[in-house]
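Here's a solo chain for you in structure tokens, the form predicted on its own.
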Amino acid sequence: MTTGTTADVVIIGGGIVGCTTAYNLAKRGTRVVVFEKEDIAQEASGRNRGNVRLQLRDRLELPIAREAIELWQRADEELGMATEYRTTGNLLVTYHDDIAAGFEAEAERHRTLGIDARVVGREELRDHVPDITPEIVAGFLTTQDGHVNPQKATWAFATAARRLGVEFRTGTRVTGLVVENGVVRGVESEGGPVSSPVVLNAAGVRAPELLGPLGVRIPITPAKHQILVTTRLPLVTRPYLRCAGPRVSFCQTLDGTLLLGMGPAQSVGFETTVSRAHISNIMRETIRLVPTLASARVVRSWTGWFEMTPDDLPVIAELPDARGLFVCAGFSGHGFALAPAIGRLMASLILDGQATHPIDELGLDRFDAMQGHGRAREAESVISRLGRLTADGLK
């Protein structure tokens, strides 16, 4: 490659994973250049609802999620900027007695994992959601979960990284990876080449595009979701509220607006059209769940993508045929919640050769063994399916 800028690490992607990793690398004195084809937090990192949960986590994600919550709790002080993180809890509710009958076993399973979880009966439900419909028969509450402002949080990590010397090249697309004799040498970009012994592909749903020319297939595909935003409202819900089916869910932000959505996410490629029919479905089921919201006014809507893998788990690995080339993508809608811990994990993996949490089962080779059948999962309850964002609702 031609002579250009040099860096210790190049990161592709200015979303939350790229920014938290850049921040943690820079804390250890690493010279980092981050490429972002648009601006910070323009795709998945700016188009989610900031749900940070332990509830219904996969066993491989749970240790990372625990650390992430601890890091979110002190992020404002550490970064010197507001992320609006709050401990809110996460409340899963149902209209159906047979689903509610499974809540206690699921709560007990969570307690054995050290998560504060319990069943919430009809009367107590109103302590958490004052105007919830009496049709809801019970809820499953985990109290340690929280909520963060996705845009503010991503920018806070990016700003803190800049203060430590990280160079962000926004509006600049990486056009190719430079690999010679099985070793990464840097990247080519619209702004010229950058030489580096380490490159991290943290491009989210776009991660596969750069790996294709190297003959590397990474099964990450987009799944579209849609979010509605209301005007500011008095207290509607204290916890993040989710329904087992239909899968409507919403949270109330620090300024009182509601962020509304309904699953499952749709596998429609990179199509981004706002669906009027889906807006109607979200509003109908939201009003059914909390009837007083019939008078709430929706002021805007947007679509976003989850970066899905066949087993709903991320790819975190150094590529075996390209030493120094790392991938951290495919979080299947869970990346924002995990991001502070993922940033520490990746910095440790890159600089020390050892991740802070086990990642052996998160490599690319696991997909070879699937042969189209999906990952063999441990026995799970019907309710635990709802940790997966593409799963249908119950009932």
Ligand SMILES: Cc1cc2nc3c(=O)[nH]c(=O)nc-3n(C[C@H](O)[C@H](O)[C@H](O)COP(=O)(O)OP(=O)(O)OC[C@H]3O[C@@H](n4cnc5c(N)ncnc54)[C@H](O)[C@@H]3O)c2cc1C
Contents of the next structure:
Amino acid sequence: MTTGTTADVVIIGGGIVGCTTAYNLAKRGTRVVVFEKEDIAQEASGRNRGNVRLQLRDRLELPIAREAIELWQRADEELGMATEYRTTGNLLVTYHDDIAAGFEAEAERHRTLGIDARVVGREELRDHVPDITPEIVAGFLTTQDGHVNPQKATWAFATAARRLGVEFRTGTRVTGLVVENGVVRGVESEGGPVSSPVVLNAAGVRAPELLGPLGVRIPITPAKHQILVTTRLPLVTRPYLRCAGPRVSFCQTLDGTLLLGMGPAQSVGFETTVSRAHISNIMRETIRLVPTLASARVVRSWTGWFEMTPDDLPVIAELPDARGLFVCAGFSGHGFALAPAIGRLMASLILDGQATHPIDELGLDRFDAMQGHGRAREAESVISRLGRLTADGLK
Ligand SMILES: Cc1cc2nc3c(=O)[nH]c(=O)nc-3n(C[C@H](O)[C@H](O)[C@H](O)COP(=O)(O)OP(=O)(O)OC[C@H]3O[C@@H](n4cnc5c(N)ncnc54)[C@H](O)[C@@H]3O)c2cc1C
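Form predicted in complex with the named molecule, following the form predicted on its own:
Time for the whole complex; same chain goes first.
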């Protein structure tokens, strides 16, 4: 048991990364304390849309995403709680012949990676989205992708972790990291200090704040994204539907509501305002895509922050100048999908010194090489760039 002032591992952040890591560490007998300044799943992990996809994944994330899908499929049984994970597929559609012309090559590229992918013509589109406008010329479907209820899933991991002895200190902010002679010793918090030989910074978009005083700069910045929810509707779409431009997207939850959004996310700092104008824009493009949705009613809207890095990939590393201090953050608006596998990866990295998937290219040093060179890596094609949920959108 944790004594209250010591732990084997301290985790900062009760989002999905903190909760899945805590769960996997506790399964291996580790004494874990999780600090969360608010409550479980209050930031990105409770505000996202739960899209789980292999479609248009970066090659560095793909093995993690594959394992994550297997783990999502077993999650309810393993955790003893409902995450509402379902295999739905992901369907990217377009109004434009030039984008559609690239779909076949993209489907072929996916198939060579072992992903079930194909181009869907006008007729078949209606099997997936019965009332889709005939203006849409084609779709690109990946069938293994899915959808999860993010709040339920985060709570399910937190509850299972608590059952295994993890101590959650919610409503308690970590105020500082204690590092002496290049080794982490624990944290200072609003509830007092906790000593620990290992600290994981899983503070999402806030991860840089705790590292600044150590002289470590980690380029994670917020980008605001707004979500709308409708009343319950009869079947609108089976897959998670994304339009290649304008970048409106939506999925239908188990209870029939639609979760709608439209990129690009906005780089406006830590700002949370719900924009009425954006609600109108999202609904205009949604109705253009599925005209029968003209009568759909929006009942709620909220915003959340994508945690953007310059190359839209997370930072997963032990800090070279602070042994025992790990960072796992900056998933750039698409990290929820990966989380069950990320939890395993982090537990293995912390306890065995070896990650379950290659992370060499996900360290902080990659940003040094980028100084003045813009993005570190370009995506493979115009269409694959749509997979990047960047703040500045498709250029
Ligand atoms: C609107 C929106 C839609 C999205 N849609 C999808 C999607 O469909 N699919 C997908 O895969 N991803 C999606 N994402 C991205 C996904 O939500 C994130 O990548 C993921 O949730 C990140 O999890 P996390 O645990 O790293 O961060 P968070 O969930 O942000 O958790 C970090 C936690 O740390 C806490 N914290 C911060 N600082 C401190 C401190 N000093 N002390 C204590 N606690 C602290 C915060 O309160 C927070 O709860 C979306 C994000 C948003 C905002």
